[in-house]
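In structure tokens, one chain follows: the form predicted on its own.
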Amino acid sequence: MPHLEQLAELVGHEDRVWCATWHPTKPILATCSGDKTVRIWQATNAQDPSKWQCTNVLEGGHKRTIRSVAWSPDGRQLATGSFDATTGIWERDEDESGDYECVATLEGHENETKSIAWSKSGALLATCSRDKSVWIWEVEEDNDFECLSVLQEHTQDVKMVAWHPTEELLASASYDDTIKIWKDDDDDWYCSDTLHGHESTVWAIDFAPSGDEIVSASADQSLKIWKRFPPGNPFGIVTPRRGEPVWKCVATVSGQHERCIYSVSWSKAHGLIASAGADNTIRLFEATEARPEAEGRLTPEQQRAMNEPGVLVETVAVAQVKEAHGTSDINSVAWYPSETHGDWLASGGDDGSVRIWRLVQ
């Protein structure tokens, strides 16, 4: 049987751990915390990776918790989100030291700035706040950058934003209990979608490696699985918008946490989706789509189970850790992002620590 074993666990944050992201290339992570910064580890032993380091200590940029924290693709920028409304960008020095430096502070947000992301191109940064609003910022050279355009469709505090991994597309997750779809058109974004179907507040989501699917995480204690359709698809959804494609949920799992789910990561490297929250319990299920043309060999409880697209994704309990980081809740969950050491998942709690975990099939 699939199960979790853990490789390491490291220590040094002095308030709990809110995320930790994986640099594009390298093992090394990132984490940021309630105290106000964010630390740097390296595996010290490529052949051994129970051993860690901390490397760097990012501190002075924020004077109030960091919330979020996230890579360029090119992994030479680091971007932190601030409870003190602000994002930070920070830049390893190229000499000897090798400490970082923050570069830039961009100022907008009315208040506690919740998520940051990078486009796949690294040319768009887009950061979500308290403040009910999503902006979209252009990368610009010497470290500027532009807002392009502020989204104010949500009706509540903004949790998470998250890019498709290909294409210039942002999903937003909110304490509205819904989740939007942004698109650019001729630098003009707009709100193509509004998905709903979660009863309570929206906490997390990411992109499934195909760009196709989405997996949301909730304070109703359930995942959903979302699907997009083009126009002209064969399940016959019908598009609203003219030649635009239109996400409907195709999954929804529930029973599985007892309390609020707050991360979810969907792995790029062998498709798994690990989800963490309230309930000090991390989960890993595999989804898989019954294909039309497997219709006719559906049992009649999976015949039921189809949802309105006619599309029947079941998602099967792989795996789980109890008590992931003793009795404290569990923020974020992050899986390595390529086959490099796409075994590797990390997760990061209010106890303070942070655990490095390693599939083992």
The other form holds:
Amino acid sequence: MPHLEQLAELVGHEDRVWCATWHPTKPILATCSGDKTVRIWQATNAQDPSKWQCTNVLEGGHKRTIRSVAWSPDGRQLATGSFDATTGIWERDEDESGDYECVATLEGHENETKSIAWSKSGALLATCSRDKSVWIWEVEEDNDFECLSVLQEHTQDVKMVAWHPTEELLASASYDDTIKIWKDDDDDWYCSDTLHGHESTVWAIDFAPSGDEIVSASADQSLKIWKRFPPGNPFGIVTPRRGEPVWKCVATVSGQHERCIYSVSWSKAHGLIASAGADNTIRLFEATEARPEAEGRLTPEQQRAMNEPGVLVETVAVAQVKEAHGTSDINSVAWYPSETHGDWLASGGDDGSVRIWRLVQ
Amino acid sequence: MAFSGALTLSDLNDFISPSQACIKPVEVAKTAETQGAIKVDNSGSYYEVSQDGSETKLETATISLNDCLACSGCITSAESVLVTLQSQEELYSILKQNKIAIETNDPSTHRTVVVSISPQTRASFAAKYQQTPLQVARKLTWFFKSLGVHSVFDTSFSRDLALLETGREFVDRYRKAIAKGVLKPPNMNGSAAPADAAAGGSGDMEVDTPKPKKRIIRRGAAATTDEPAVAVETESAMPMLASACPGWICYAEKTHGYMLPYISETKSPQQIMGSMVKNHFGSQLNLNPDQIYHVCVMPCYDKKLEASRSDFYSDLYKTRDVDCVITSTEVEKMFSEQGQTDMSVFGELDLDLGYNSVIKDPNTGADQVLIGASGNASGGFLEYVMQYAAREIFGIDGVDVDRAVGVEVKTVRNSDFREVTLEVPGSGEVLLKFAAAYGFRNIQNLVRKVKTGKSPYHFVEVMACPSGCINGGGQLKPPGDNFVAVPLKDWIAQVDGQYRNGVLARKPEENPVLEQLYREWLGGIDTPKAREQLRTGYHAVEQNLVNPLAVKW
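Starting from the form predicted on its own shown above, please give the structure in the form predicted in complex with its partner chain.
Up next: the whole complex, starting with the chain shown before.
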């Protein structure tokens, strides 16, 4: 029976931990907190993953809670999104003390920044905020960031932004219960699709390793998996807008989490989905292509008639850890991004601790 | 009981979405005492009773039209209710009042109504109703006069003044900036060091603040990026930013107060027309400013905000320079309200002399042909200031930005961001570098560059709407259903095409009436009266950070 065992508990933050994120290539973890700092953690000994130390504390860059932190794809920069409405860009000073310094501050949002994300190429940075907008920035040399677009189509607070693993395609999740997909037409960004279905705030989203599916976590206590159907797809799903693919819900995981789900992570290594939230439990799911003979499945004709894919993906609950952070909400879960330590999962919670878990099959 | 810093609109029966209460912060003067009780007396007045028993009467908090429109914090239709205070309804009621005043022979309640129409509105009607701008102007004159309006004017006329003043203000600032060392004088000899020529923009601009170091260690102290290190003085601040767009002004006042010193102090064409109509035209008719009712027809709603600024209100006569702004779409509504939907059968009248830009047509001999400054549909500020400054400062004549003569015109990144560069003929040394930044994302980039001292420009024409004024929020939509038949880009191109259709080009300084105006009305070019009538100022809005607990998520 696969299960998660706790490898380490990292203490140091003085307030709730909002976000934990792995370095793209090295076993280094960055976490951010209501204590207005980011902490960088590294295993003291590569062979023994149970001992971690905090190697850097990034402070003084923000005046309020740091809500989200993200490594650039080349691992050389960190972006921090804060409730003070700014996004900080940090770099490590190689020649001097190895400390991180804030080399740029992106302003523009009217109020709390909720999430930031780098595109796969590292050329673009997306930020979103309670001001209902999503901003897309282009990274230029000399640590200058130019605003490419301000997208204001969500009708409420935007909670999270996430980029497609390979394409320049952005997804955003909002308090308005929808997920929006954004693309650009020669630097003019537009909303290519809006995903309806959740009955409450969508708190988090993550792309599948292939990029053709998205998993979303919501305050309605369910996870949904959405699949992309390009024009002319074999399932007969109609694509109404000229040349644009549509995204349809192909699975809903309900009855598992007992409260809001705040975070979800789809492993690029083994494909398991980890989710966690206000019920203090980390849960793991596996998503597989549904067998055609599965019960409750619509026939192809029925599907075409409804323009709905029915159930195309089945999910199975694989493991869970209750009280993973004691009686505290869990705000963030993140799988290690590559196969090297693909069995590692990091989590951050309201108790101010960060925990490293290992999936034991 | 504590005083909350936020105010809730409670007696409106409009729906306020649950996540947003009005966040207009009420300023509460903090006293030394912490606890106080609130008492209500029989008349419903509130008193704060302090611990020693003394009572202070509390003022009721109010929200004015300005507070509300400039805030855009809540999205209730209460805002549109307040905006209807400036609409064609007001105009109708004034006209009705006038009729009564005439019938009852009571001149004290009569107000002479003047309507000033913007060239963008003219272009909008021309495109939709398949007329030429001259026909539109003549028909609108007929339409408004048939309602009882006294005079119909064209803001192209006051724009000539705005352009002249902006050009002069720029040259003045440039010279002071060089004198104070804010700017480095360019090398006119042509033997410029290669590094300078290659660096082009950013190398030449040195602002008073020390050049920000590439790596700034901020550990320990919170990043204070709110104010630049050294205060900027308006008289030499570079770049100079155009001031004609109230959407931009309100945004800068609310969110980027440190940008205000850079903004040109010249009034917009609308407000210059306001000053002229109330203080010059009025005196010619022997009327006080409050005996005139001045309406402006504009392509956007933000112009209503501009008209109601306290800077444009006369305390003496208790009247505004522009009493009412209506948009192109509101005028179209007036057509149907008056039962006149077919513009092609409207009557036509000659345009009023005075503040119109018309002359006898030199080509056809017709009595009237439209004439105005060249430049794009957002007023042509960049075009005019560039050719004026080139001549005044460097003695370079014949610069024509429209036709890219004498300057290099480049589209940077997107069509709403253009750069225009004047170089020393031959050497390529940059003399003047101007830009036009339209739309929110480009304003963001501009603001960021100016704030960090990395802006390479001397002058920037800033407009809040993508594609500029021709695409203002109050412009007419194409016939049919919402941009399906005619995509927005094509529609904008059509309206833009009508903007100068049949309009002869004339430089503002060649307008013979202006010289007369300066002499008779303002007493000269740089007189106190000229500054009072043609210049204005800006005020940063205090950013009271909302108590997060008071905001409903």
